[in-house]
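Only one chain is shown below, in structure tokens, and it's the form predicted alone.
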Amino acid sequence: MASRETPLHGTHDDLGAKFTDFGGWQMPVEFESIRVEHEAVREEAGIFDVSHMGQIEVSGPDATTLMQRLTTNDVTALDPGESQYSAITREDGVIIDDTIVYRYPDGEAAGATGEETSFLFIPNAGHDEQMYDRWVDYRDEAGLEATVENTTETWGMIAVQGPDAPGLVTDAVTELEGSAPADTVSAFSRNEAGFGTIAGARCFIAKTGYTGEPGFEVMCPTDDAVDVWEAFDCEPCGLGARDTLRIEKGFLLSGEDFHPEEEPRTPFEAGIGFAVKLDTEFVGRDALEAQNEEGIDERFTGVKLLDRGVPRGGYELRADGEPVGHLTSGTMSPTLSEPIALGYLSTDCEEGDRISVVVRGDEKRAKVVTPPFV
């Protein structure tokens, strides 16, 4: 099968982007080298195509209890504007996917009617096929009244990350709906939300982004994202410079850091507990209470190494000798000038311990580092 293709495809190419596959997408992996992307968003601004990342609406009657049920977090803690990370698990409380689940102003999502209640979230690259299925075969099945539209054709998707972000967003922004002024956006709180208009585009604003600095994500028509993108002057980024800062900061990625097959993991070994409500009623509820009660044998955490070399994923942990676990992402910090990494170590060890992992058959000194790295 062809790989997608988002709206700013060409774009990328006529500046120069080396490209990727990620998750069926043709996606730029670096335009001018990732360490230059990299401090660009640590020091200054850079601006991310994430077109790729699903978004699935969500409205009715029932849409309320139907995003409560396959979402790990309380989506009735949401107002319109606001919104939350959270996971989707499987009934033993495995994650099928991390995603951002944002309340929309009532009556905003495809296909709702009226003043319906309205949801967006966002699956991971080319997870949204899969997670429209679900939504929709648990509505069926459970008899709820939502309806459920996979728009991730309808939106392109773009980051602007870094200090300098807020700045820009806020000179890009020629109206904010509602009663609030324009520039008033880059006063949004940590994961705020709204529409406003960019390049003449009615978006949808959200203070959110995967990098750890400063920023925004805009879900602009896709017919229109080449506008919003040329709408900020700052670095072009790619998916390489999205993987380091990520890993400096200790977010998970889907598909390296958890798979449902390749790496079964629940919230809690993967650090993302917090994003579990046990008094809402959720598949894989039940076992993540159970395994809340019992504890767990490994968590995610970061390691970074003393000895020469650079970590990956699936390279071996060990402690006096003995196997404590694995690595599933690793990275020369372009801040640090270090190699760190992150993956799932024994509960056994702690902050600070002296561990090894064995990169080519050599055991390279290492130490236990609980993330962030910078």
Contents of the next structure:
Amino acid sequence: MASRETPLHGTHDDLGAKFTDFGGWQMPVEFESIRVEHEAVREEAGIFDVSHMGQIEVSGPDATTLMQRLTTNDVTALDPGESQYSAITREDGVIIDDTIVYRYPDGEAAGATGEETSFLFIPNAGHDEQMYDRWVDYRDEAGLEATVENTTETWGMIAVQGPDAPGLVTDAVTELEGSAPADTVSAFSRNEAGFGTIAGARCFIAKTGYTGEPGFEVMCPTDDAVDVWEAFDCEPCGLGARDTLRIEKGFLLSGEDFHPEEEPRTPFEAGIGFAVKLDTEFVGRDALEAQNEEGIDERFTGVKLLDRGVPRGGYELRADGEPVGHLTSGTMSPTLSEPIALGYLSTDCEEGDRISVVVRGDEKRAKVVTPPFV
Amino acid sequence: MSFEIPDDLRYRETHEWTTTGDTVRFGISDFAQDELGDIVFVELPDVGDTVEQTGEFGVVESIKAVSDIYAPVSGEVTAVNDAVFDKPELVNEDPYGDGWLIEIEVSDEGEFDDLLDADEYEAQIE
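Mind pulling up the form predicted in complex with its partner chain next to the form predicted alone we just looked at?
Whole complex next, starting from this chain.
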């Protein structure tokens, strides 16, 4: 199957990007260099094309019930214009995907018919069709009245991240609508969102991101994506920097740090138990309640290599020569210039413990570090 | 984008270069360092080890990828560029100069016939 292209593909090409296939999308992996892009986001600001992320809108009288049944967090805690991190789990509690759920200002979704509660959620790249089907199938089986629309091809999505990002976005917004949570986007609290105008386009502007820096994610109509991108004067960044930034903060990457077949993990194992509300009814709740009572054998944590080398996903972890887990992501941290990694480790090991990472057959000294690394 | 491909070197399809003569240096090409991006770690054999033509003789890791590197010709290692252990970015900055990797005493000069010249290598990466 041919790769999908974002509306910004030509812009990236003009900027000299190197591309890679990611989740079925042709995406820029780097422009100038991962290190330069990474440092720009930590010290100033960088701009990412994240249009490969899925977008699913859910509206109608039973929209809240449908979202509550298929995500692990409590959507009823959201006021209009707020968002929350959440997971989508199977009956056995294994994570299928992680996501941000936005509650739209009332009546905003494409399929909305009035002032009802409606949602937008963001599945990971390449998961939009699977999630659309999951929502529609569950809705139909449960006899719920809700409209589900896959708007992935309708929206472009741009992330502006870094200490300078709030100022850049504030300057770019020419008009903020009355339904927004504050008069200016710089006054938004973390995870708040509202509609406003950038480069003449009506955009959904959210104070979210996945770099650990202050920043915004802007969803804009596909046809306006190039104009919105050009409204920001900062370092263009690719997926390479996005990966090193999120590893430094200990954020999960779908498909690497969890995968329903290759790395089946529950939210408790993956360290996102905070996004599980066991007092709500959702697919996987009973399995997760049982695991919450029994405890877990392995947990997601960080490892810092003390010897020379680069830790990578798939490398084995040992303590006293015995296997105690494995890595799922790793890199040479551009901020620290130290080799860092994330993975699953026996709960018998604690922060600060000395362990080893098997790098191409050699045991290299390492220690257990609770993320974030920076 | 055009890459530097010195005329006086020989190349492997896998993007390593070698000088020619009795004692030669190996490195990776300008194209290879650009493809890999920011190089952060280099693993090389010790002086006295032998390397075999087409065999792996080390590893170059960038932030995004791990790459095995292959010997253009066979021989015994006579020197290793220790500078790239502390400053792996030398391979990015000067792949044919300060970013060289190892030096070997060639055991079979006939093996140079198996390598690409600059024009042939340029045609391969176009």
